[in-house]
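Just the one chain here, laid out as structure tokens, in the form predicted alone.
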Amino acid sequence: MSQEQWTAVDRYLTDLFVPSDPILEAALRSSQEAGLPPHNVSPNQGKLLQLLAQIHQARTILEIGTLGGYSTIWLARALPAGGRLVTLEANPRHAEVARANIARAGFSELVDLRLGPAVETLPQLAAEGLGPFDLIFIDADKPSNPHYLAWALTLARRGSLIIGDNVVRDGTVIDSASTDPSVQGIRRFNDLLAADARVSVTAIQTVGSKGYDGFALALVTGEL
């Protein structure tokens, strides 16, 4: 199997199940034109996030890592009337692009975008009493994933779903001797989830237009 074939199959599935969407396509285009890194989820993965939020009947969502707002829009579309989404972004330029994309999608009133390092904004959310969140999506700098997980659990409740992106990293996650801080951050994140009796966890490997990676899915089953 090759990247070319993965991309072709991804395109086939996207054409079948994820119809062309001018709002989402504009979000990707504006992000690219602004020079943002191409780290957004793929259309199929965005649809997966939306479906997971809908299946879970999430009314409150926390996203750690906004980038250009592409996944934010997917998640916001899953919310019912009266729902809310808080998304955290450290980079001012990324936040500027994301705000415009979110506004174009019609979600400015529903989405609360917080600018600043998540290590600072997460404690602020707790201080404001904004939790617990029904669904938390972690997709930011990987060395900080253990820290983000600790705050996710603080801002969750029994029944919350925590999703971690990029937990396979082209298979490098199995290299315990890796000197890559992102790999070590993901390994520590995975180890913490595995050791925590309050969560039930699995992970899935994914291939497609974004390469070889995966998601971790953690359901909070115990009292926090």
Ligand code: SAH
The other form holds:
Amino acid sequence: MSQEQWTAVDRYLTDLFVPSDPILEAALRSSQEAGLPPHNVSPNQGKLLQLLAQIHQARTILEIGTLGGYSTIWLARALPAGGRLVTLEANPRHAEVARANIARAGFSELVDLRLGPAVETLPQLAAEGLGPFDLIFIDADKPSNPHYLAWALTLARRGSLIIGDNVVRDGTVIDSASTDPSVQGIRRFNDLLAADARVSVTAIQTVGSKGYDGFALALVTGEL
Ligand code: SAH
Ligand code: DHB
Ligand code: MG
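Just the form predicted alone so far, so send over the form predicted together with the named molecule.
Below: every chain and molecule of the assembly, starting with the one above.
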């Protein structure tokens, strides 16, 4: 099995199930043209996020890590009229590209993009009494994942769904001795989820156009 094959199969699946969409394509193109890193979820992963939000009937969504707003647009499309999506981004250049993409998608009203390090904007959300959020997507700097999980739980309720991207990272996650802060951040995040009796969790490995990685899914089943 090779990256070439994973990419070809992703193309097959995406051609079938995720029809080309001018707004999402424009978001990817403008992100690329602005030199943003290609760290957006793939189209079929974006559709998975949208489906999960729809299955969950989410009305309020928190995203940590906006980049160019690609996953933001997928998630925003799952929301009913009157829904809200707050997305957090530390990099002003990324935020600028995202704002334009979100506007082009018609979601400027629905999406509240907060510029700044999430360690600063998360407490602000809590102070403003925002939340609880029905769905929280954690996809920013991986070393901070343990911190983001704590805030996600603070901003959640019983029934909230927490999704973590990039929990496998080419399989490096199993190296307990890794000196990579991202690997350690993901491992600690996974350990915290495993030890928390208030959440029901699984994680799955994925392969595709973005390589070999994985998602974690945690449903808050206990009282917070
Ligand atoms: N969710 C996006 C991809 C996010 S990539 C998508 O799928 O389309 C990760 C993003 O997190 C980058 O834009 C990066 O600038 C941002 N980020 C990194 N550190 C951050 C921090 N401390 N606070 C908020 N955002 C951060
Ligand atoms: C990276 C970050 C991501 O969120 C992602 O989905 C892929 C790669 C990265 O920082 O390398
Ligand atoms: Mg990611």
